[in-house]
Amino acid sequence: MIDPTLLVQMVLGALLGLSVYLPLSGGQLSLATPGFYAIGGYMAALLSTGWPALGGAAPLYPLPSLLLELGLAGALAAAVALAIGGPVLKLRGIYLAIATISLVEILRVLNLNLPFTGGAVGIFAIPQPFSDPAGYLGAALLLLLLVGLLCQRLEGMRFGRAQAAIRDDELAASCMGIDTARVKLTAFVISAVIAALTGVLSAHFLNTWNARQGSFDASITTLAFVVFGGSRSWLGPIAGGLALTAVPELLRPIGDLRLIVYGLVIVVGPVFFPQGLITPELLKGLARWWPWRQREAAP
């Protein structure tokens, strides 16, 4: 049986995968997710440890205070994304990736040097809103369900069709009357909010937070979630995040060799699954077997 702590980490990884997926589904290679993830984590750490009134007198951190942190972290991440998204999203391809990696590094350096972030040591003793990993698992699954429903809804809306058109040919999409700048900025802001909300849960779950949580390494790892799982459906990043988060922990019995095996999985995976684990063909095949589709097709 899988350890509940590992299950929480897997779900959090799936959420970060979805954060990367949203801009990528519109052809935007944004690697800014760890930066917004760090913003959410620091928001939770600073509010829960620096404002005793939010903790109340109960042994566990109150859920209303956790919801307040989620709201403030999401608002701050959205504001930052709106402020930088306009100029940054004018870039494309590898240039956008470099710009967003630079954003992650700027935030990391700020977190290392600002007086209230704890420097390289970080912030410790973050209070716990749940008494065991099962509580965190329930909260993370609820957030994953809501984000998954949001992605499913967006893909079926005009916004999703605009994303697909921009991914295929941005110039053609613009000529067809699509406001490409607005669509790309919307996806970037939603991605930032998802990452920040995940950071809030992660900070409480880990009980500590520091600048290493939002680094260049995290940018590559979260991108690997999408590449490994598949970037043509929101189910792909979930599959990739769950799988690639679980593999290193499940391989711990083999010691340091687990890092080599983990690297081989990331390298060999795209060779055998060039479109990721979740492909459009797989989804179409599964759709034919859903009971509701069978009833719909029945005379």
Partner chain sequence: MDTLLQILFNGLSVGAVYALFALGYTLVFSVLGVINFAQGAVFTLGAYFTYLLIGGAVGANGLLAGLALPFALPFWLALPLAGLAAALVSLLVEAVAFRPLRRRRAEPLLYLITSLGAGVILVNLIQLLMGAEGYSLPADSLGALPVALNLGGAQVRTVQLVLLGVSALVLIGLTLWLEGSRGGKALQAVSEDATTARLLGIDSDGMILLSFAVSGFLAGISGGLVGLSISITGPYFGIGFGLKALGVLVLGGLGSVPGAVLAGLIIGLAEALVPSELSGYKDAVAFAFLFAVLLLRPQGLLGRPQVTKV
The other form holds:
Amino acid sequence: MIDPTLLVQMVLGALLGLSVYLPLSGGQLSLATPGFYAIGGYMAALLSTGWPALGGAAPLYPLPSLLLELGLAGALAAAVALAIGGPVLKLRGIYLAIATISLVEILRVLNLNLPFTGGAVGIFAIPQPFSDPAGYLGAALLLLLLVGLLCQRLEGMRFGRAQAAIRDDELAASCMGIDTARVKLTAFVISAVIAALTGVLSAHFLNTWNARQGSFDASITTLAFVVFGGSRSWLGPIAGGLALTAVPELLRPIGDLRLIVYGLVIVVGPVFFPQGLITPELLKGLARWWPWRQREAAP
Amino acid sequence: MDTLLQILFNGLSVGAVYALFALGYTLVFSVLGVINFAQGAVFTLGAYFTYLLIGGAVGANGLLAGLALPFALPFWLALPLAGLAAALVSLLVEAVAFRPLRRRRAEPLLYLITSLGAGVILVNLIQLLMGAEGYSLPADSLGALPVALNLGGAQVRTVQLVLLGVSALVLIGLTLWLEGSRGGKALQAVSEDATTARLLGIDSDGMILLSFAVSGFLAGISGGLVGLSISITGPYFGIGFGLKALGVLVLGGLGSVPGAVLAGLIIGLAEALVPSELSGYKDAVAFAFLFAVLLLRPQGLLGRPQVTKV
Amino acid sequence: MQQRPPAEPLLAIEAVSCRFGGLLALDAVSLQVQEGEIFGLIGPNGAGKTTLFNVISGLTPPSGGRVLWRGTPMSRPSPERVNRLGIARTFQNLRLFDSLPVIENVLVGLHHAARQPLAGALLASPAFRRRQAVLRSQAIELLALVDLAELADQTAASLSYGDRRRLEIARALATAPALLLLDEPAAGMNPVEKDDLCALIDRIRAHFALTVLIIEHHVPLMMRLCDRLAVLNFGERIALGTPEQVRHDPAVIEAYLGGQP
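The block above covers the form predicted on its own; next, return the form predicted together with the partner chain.
In what comes next, the whole complex appears, and the chain from above leads the way.
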């Protein structure tokens, strides 16, 4: 039986995978997800420990307060993403990746040094809205369900088609009348909001929050979720996030070797699954067994 | 209180090492068009190799606890040897994380992942073998040289002069090699146009290996120098440094050697000029700089703009 | 023919210049395209024909001069704005969405026709589904027009060269243009395919009441197809007129046709 704590981590990993996936499915290699994840986590940590009216002293942190945090964190992340997205998304390929990594690093250093973020120790004793991991699992699964459904719908809409066109050839897409800047910005903002919401849940779940939560390694690890799971369908990052979060934990029995084995998995995985675990062919094969999807494809 | 001259030397010596390290990235990037994220780990290894070669002993926590080499080399000999060892590791990284993908003509995105995986393996191997603790090179590593020199009325740490001198030497050597030798010219040809170079009979596989070896050597030397100057803070210490060097590289313009040198010096100086009461923010300087430059001039300071052909 | 155009030209190029470093790719080129005509651009390689297309479609800002659409100067043209004005184009080097199915390529062209309320789209409401079905049948119609309807579900990358050229035309038509820019649509086609292409261009012009501006190297094809022609050489417009006038223009014979009558 898998430990529910691990399951919560896996679901949070899947959410972060979806956050990286959204811009990537439009061809934009943005690695800003850990930055927005950190913003969400700090928002939750600061509000719940610093604003008594929210009910941080109660035995169980009230759910409306959690919802308020989610709303505020999502709004802040969206505002930041809107502000920086315009200029940043003009960059292409590896330049975009490095600009977004820079952003994550700048945020990390700020979080480490700002007077109210608790320095290297961070913020601890974050109140708990749920009494056991199962509660968190429910909340995280609900969020994953909503975000997954959103991604699934977006792919069937003109937004998703525009994203696919931009991924294949941005210039041709713009000549077809697609406002590419707007499509890219939309994906970036949704990605930021997903990451921030995940950060809120994560901060409560971990009980403590510090600058290490949003770092460069996390940027690449979350990218690995998508590449490992498959970047052609929203199911890919979910599979990748679940699997790659589980691997290091399941490897705990082998002790110090576990991160070495984890590294090996990351090195070898792309060689054998260059398209990731969930490929378009696999989905086509599955669709034959799944009449509901067929109707969706040809209404 | 540091004088301006001291700040200047601090900045230039650190900046020169940034430049050196960044050039390692640039060689691989110009030949393969991808970033090697294992470079930070190779840098770390360079520092550990240097420490071991000058006779340092392994601490109490790793599998190799208490072990030391039966000999102790002087720093000036240990550093290039550590660089060579790092070059070998870099070749290993190529064989494990790059070649299998290259054979399958995989998309460039995958290299980011596999090279980071190789970095994770290296870092954790170090931790397994030598523990998570920090190491510092002994104060007498530089032999009989005095700790500080008096230059024009200012005290300058000898280490800084060594950093600056060695970096300059390696940079000059690298430039001479790139411009003057057959191997260097072939490497440049491949980075300009791999297909044409192949038609001209240049072995591009060999050039890829060469670029990994040289970039590993540069990373190893940089690691040794930084280890000497500010000590080794643990197996992860190259990661942050590597990220900064990557920033330096992009700031200067991907693929541009003079750009990387210029950007390295600029970042080194900018960091040195951060007042001590704000020193916590020092690590953000390079990235803030980079972020601003990318928005104003996406091709970097000395890079050529990308042109899309319609 | 058309010495004094009675109406405003659909597209007017006024003294457009384009400089790349030391190279003057376009040197004060002026021409006017009338509604409903097929206007050809010919000239040797490097004459600046594609550069002119790039200026018109908003990809390359001109270094001098201006472009007027239905008498109004285009302000801050970007490719998507130009397309929304009613100008669609194809590419000399084919820029299809290769990983997408053929029909999806056309559906991307229908992007603006696909605008729908967000809530309905997110909830996959019946209205949304009906609209999607209509768009698909529109896409199939366009594909049928260029004889690609049977290949609708294959990926664009798997098509043959001639099929890819025609798919680009269908994709451009999907954006409902008034002016279609075709950049060497016959390149790489055999004589039979070229004839079919001529027939296709005539057909779509009638069907959609289109104006066509076309670049092509194959001079006989252009003489047959176009109402008027402009000849570019080293960035300059050296001739303009009906095929008959252009054929006998001494400057053209000198510069382009290599002295042959």
